[in-house]
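Next comes just one chain, in structure tokens: the form predicted alone.
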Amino acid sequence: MPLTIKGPLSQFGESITIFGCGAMAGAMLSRWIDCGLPPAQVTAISPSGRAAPGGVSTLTAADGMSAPDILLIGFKPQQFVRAAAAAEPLAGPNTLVVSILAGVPLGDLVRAFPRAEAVARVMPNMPVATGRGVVATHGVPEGGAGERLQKLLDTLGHVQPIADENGFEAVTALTGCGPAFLYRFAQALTGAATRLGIDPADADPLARAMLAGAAATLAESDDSPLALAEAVASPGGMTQAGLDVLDNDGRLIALMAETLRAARERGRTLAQAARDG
């Protein structure tokens, strides 16, 4: 008979509930499964008829349903005021709310599950599914029902705390929408090598795997990114001719800072979606 592994989930007594299973939900439950979650424990809401990952049970309503242990709401920001309404009901004494909603903060959260035990938000990102993520948190409550949350989102990667709620709204352009700049920067990278007369079949696995590479060496090493930098980079040599390119008047820096503003400012616009309506 074969060794049957058990996760660090496989003994989680609670149940849960998510109401809008897309892709960052989808993502979650994905790693929870894998990690011994029994599937049996979750159902997922999908108004639109879209399974949930894992053969959890999905259903298109929450009527008749009882209140989980934890409800995670997962529906786009902007459909806050009717969507929570509908979720409403699930959120009983004994429920611990957890938001992955960019924009909406906590206090409109409380005023829209107000029999609730507590409410948090979370903030995911899409490597959660393979346990690599990170997941900057808000309002996490102390004692069981926190203990609960933690113990699963520690099975996603990389969990920051965050006590200031306007720092919270800028991490989520930091991490939850950084992968995609750097998807984006790998795609800059091989065409930019393409240009200097590196074959695209070759600029693209290059490129990818010199950023892997690059990445598990930052996540693995105490030194600072400038320090890593600086060790590459041989005085008047080749690195150091490409990194005063992008040092430049600050230039790389600006960018970010632009970049990263302009998805903040989006979460804020969808914030106030979501309290108009």
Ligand SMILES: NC(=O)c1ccc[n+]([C@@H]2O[C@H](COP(=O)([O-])OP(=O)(O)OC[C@H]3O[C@@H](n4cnc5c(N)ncnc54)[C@H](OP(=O)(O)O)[C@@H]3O)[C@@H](O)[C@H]2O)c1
The other form holds:
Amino acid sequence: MPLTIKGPLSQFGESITIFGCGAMAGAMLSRWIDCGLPPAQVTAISPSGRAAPGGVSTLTAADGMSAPDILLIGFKPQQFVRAAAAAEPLAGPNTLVVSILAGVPLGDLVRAFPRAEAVARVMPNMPVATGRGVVATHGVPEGGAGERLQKLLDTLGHVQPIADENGFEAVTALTGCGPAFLYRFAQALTGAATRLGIDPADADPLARAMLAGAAATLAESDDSPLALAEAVASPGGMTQAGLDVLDNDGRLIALMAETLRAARERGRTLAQAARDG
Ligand SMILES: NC(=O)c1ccc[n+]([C@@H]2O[C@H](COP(=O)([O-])OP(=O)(O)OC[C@H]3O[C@@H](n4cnc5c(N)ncnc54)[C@H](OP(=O)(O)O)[C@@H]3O)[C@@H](O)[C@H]2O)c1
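Next, report the structure of the form predicted in complex with the ligand; the form predicted alone has already been given.
After this comes the whole thing, all chains and molecules, with the earlier chain placed first.
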């Protein structure tokens, strides 16, 4: 007998098809299964037949399938024209299409799924797998299908509607790409610590634990990041000496602005490539 997990989604009654169940959609799915979503309600479609998490059945194509209540599309933006055409027969008049594709605007999605009840964009990040992700949303309909989608998203972490779609690519750069930027920062910190003579075997766990603790404080505190840094630094002390290096000529802000801008521009380029097919 399959194991039944009690959780906020154990009574979730909608059928879900995930068209393109790779790393990102798979992370969302594994969290939903951990929250009690019955695997039998979900079908994953991946052309290679790669196994979906949580014992969810995987098909290599959608042939002959009926329209689900929720159709989550999780392929790459560059695959949009071909893959959306292959997914379209699954989007019936009672289907809410949910896209996690970076850069593909709502208007293009509505045109690609003209028979769907509604279409929404959500932008998750990888920490959704542990329920500590960020999910930006745009176009989630009020009530009905939108409410049911909200129930799914609420299990993933912090959910934030973004009213102006023009800002969605910048939000994607911040929260979708952001975890990779933080991991790179952790790597740089560890590398720098080893240059100061700390054993790499010590530097790695020390840097990870420091970042995790500081991030938890940041998440839980009402104080601004500036105030939190000031609470660590005393005038003329060690921390202030390090902060002065980061702040010199606004170099850290300039680096972060350049980083986010590059990610956003790439999103725009990919969106154009998606449109061009
Ligand atoms: N990775 C992130 O942190 C992140 C964050 C936010 C948003 N996203 C968005 O998530 C989407 C997927 O990214 P990912 O990192 O999860 O990539 P991925 O691991 O490469 O997953 C892509 C998925 O699309 C499937 N696929 C490829 N061609 C297809 C087709 N013609 N029809 C149907 N499915 C097809 C792949 O199946 P096979 O494995 O069988 O080839 C795979 O399951 C992208 O649109 C990206 O913008 C990603």
